[in-house]
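A lone chain, given as structure tokens: the form predicted on its own.
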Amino acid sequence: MDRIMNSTAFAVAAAVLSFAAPAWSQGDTSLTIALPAEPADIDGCNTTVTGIGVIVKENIVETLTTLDPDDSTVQPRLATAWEDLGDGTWRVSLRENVTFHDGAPFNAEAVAFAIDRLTSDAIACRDRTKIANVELTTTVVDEHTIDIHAEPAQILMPTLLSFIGAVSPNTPADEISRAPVGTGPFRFESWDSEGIAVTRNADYWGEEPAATDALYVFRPESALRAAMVELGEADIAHDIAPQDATTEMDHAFLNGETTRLRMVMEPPLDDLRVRKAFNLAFDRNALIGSILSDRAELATQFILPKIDGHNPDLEPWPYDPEQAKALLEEARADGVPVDKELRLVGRIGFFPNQEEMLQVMQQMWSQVGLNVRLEMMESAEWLKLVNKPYPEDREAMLIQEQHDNNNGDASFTMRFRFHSDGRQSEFSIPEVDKLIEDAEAATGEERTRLFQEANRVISEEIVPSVYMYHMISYMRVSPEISYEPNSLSLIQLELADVTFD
């Protein structure tokens, strides 16, 4: 066994050392960060996408507000104050003496441009999903004051501002960028075969970060990323697998993501008994501490327990394969095509051990007679299946999704995923629509109660999903630096939070 382990370690070490060193000389205050996958873009209007936000958000492109990772309270960033004027309009005061990396002034006109670009149909900005079904219009009051009007009115406008990245007004309005220009503490430098390089912004309005520059490199193998830190080739290894988190350098954190399988409710998944059978035949506890971290938590809904609107009375599905078989037999007797082969679609790169997890689930379902074929997809193809307008020939299937909601309120999940006009909703049920609409218009305890009831109806009566886990990530951090990951670190790793020991 020792010989095998030593051979594996040698192979990983050799692979690390075989990569060329960065093109510039790395000093004591340079960082190298190993990420699992290279993003398709790093546009400032895609900062809520995990593989993009971890590079861009609050490093290159800053948002108007930011959220506290512990309790999701809203904190100032480029906006310093905000006031509800009523009738859906908020007056936002902007930070003064701030310039973009290209020299353009940060002002109300620039914010109006960023909002217009974010909400335009000319490009597919994915941060727009956070403000789905909300129309935003702007009025410039003066150089550092802007009125933002929302239709319908948004009581959570300060939180919405945390999804609005301020990109330079010189940014093309009709194409996604691979060279973002923002106001952040780091400037985009280059994107080539070495990786994505950023360098410290000497004109930054805030406190100067300790790091002078950073290089993001992309290594799909978890063990390789971890070994790079151990061998001094990287300072941070992002999102490593539980089996590779074996040293004091490894930090576990609840990352804000919840994963589920969404069911496309065509035959046989249009039958409630079949949807229940998929849940009953999945032994959720078997994967915790084996394929997944022993700190992963069972999910009963698509939002975290800390989010307003989470229903604490919902229980995880029990593992009951005999009941699953009985439901399937009953449905089969009624002519439901329960033996039909169904696609189980996963998106490559969600998290370590993802494909192995789906394979185990596939085996569990086969034991009760469900016929599931696993298919892993790249992001671009996967997105065609999950966003409206859906393909006309879209048949019954199960689609793995991962969703982060660190925003303090269920509204950032519920309409988009479960309302009839939601871009990723699979059903249209008036009762659910009304609960969501009433909750969005309510405040305080009534808002909480309505969202909790919507989650109850969805989880217990409709059963459109196989809820899985609130996810744990591991990050390996070099002893040469100080950085403590938090609930936002999977999608927002601020280089300014890194110090050198």
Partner chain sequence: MNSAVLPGEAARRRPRPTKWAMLALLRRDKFALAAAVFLVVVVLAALVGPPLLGGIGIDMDLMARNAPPFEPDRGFWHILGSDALGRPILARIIIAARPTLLIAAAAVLLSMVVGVLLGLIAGYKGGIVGDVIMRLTDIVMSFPSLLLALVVLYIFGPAITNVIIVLAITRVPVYLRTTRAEVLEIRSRMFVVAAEVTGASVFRTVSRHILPMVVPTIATLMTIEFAFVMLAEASLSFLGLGVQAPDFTWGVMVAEGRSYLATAWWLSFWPGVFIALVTMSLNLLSNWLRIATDPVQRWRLEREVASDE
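Superpose the two forms; the largest set of C-alphas matching within 1.5 Å is the rigid core. Just so we're clear, the structure is a prediction, and the values are computed from it rather than from any experiment. Numbering follows the first chain given and starts at 1. What changes on going to the form predicted in complex with the partner chain:
Shown are candidates G349, N133, I472, T80; the hinge separating the rigid parts that shift between the two forms corresponds to I472.
The chain behaves as two rigid parts between the two forms; the smaller one is rotated by 20° relative to the larger (C-alpha superposition).
Complement to the form predicted on its own: the form predicted in complex with the partner chain:
Only one chain is given; partner chains and other molecules are left out.
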């Protein structure tokens, strides 16, 4: 009997050991990149969607322009030059001697096709969000010149060009693609249960990348992704949690996301003193370096400092529970129902440790007598709360939000959230509406000044939110390659930037 048991145990051990050889990468030029979630598709007209852009954008499908990760200035890519002809028309010169992966030539016709496809109502391209309420029409001038007309006229046309991915004219015009064909340094190879594979494009117009091919694999667990790099199973682990970023291999970067709590301004949150109390009783610094990365920055407004329209003069709220209590006392004396239980609605899956962060905030508020109940929601449910039309009997609550504006200009943030016709606006204040409208119509310094003023009024006088942090992401990069993440790396990870030591 014992012999049977022993030999069984031996067989199992032998089976385990025989597969034990670790899969170290062999010093070759293939990359494996571990991402948190498998995208739904990888179409070239959905490149502004986080999980899609990180694979497709500028790797497979290139855009007409790109934005500098550091200062958001517009850089040429497939467009080499652009010029405002007035009347909302821009003349764009295109790069020559570029071909798509399927052999089709890249020219004005191809750009016209890509724009038609993007704006077509036969498919729901999500990049349309970035050119919402703008009618784009194209006129081919010659092989490598195209006129793009926008109605209404777009001051930010060069920025808009960075949302237009040049997909091959052979791409189906009425169907979202899972096999994108572009002009980029990598061509799409396959998508199966292993992951998404791309290989180097031998005919690329630009500099040849160091990597020969790449495989994107999807693992939801942060610790697992991090371990994969450590074990040599992957070269890059994308978006790992702060607690897993414990080694030299881990790079922190400002990821472009800003997080806040939006306050629904019904009683008692219709009272400015109560809204201020929420801000004063929240010790923002206590979370930095513990639950959040020590590199996270305090937010004073919903956009990052690198965005045009960010007001650098705004100060973060101090932590002053005594003053918060005093404000609440004052409000209570005026009959404001400050003791009402308020929902604090979190959305599952924004970023690591978010629920813990909200729990800490809840406790901080309870210490000044604010009665907050945390509720975590799945995204479909959460979405019902954040978009207009709001239900008639909407109650006061705090809603956790996260927003990324990596497009260089405050207009991509402001109207939608703070103008009275914005789909997620909680208030209607003529002064703010006018500032936003004027800013959108202005250019240069005037535009900057007006947006800054709008942000000042909102942050200091209206206080519609508890602004929290500009968020940090971590990326684990294998010591066998070198890659330095930048502020766009969460949505756009250019394989061409990877080199081998």
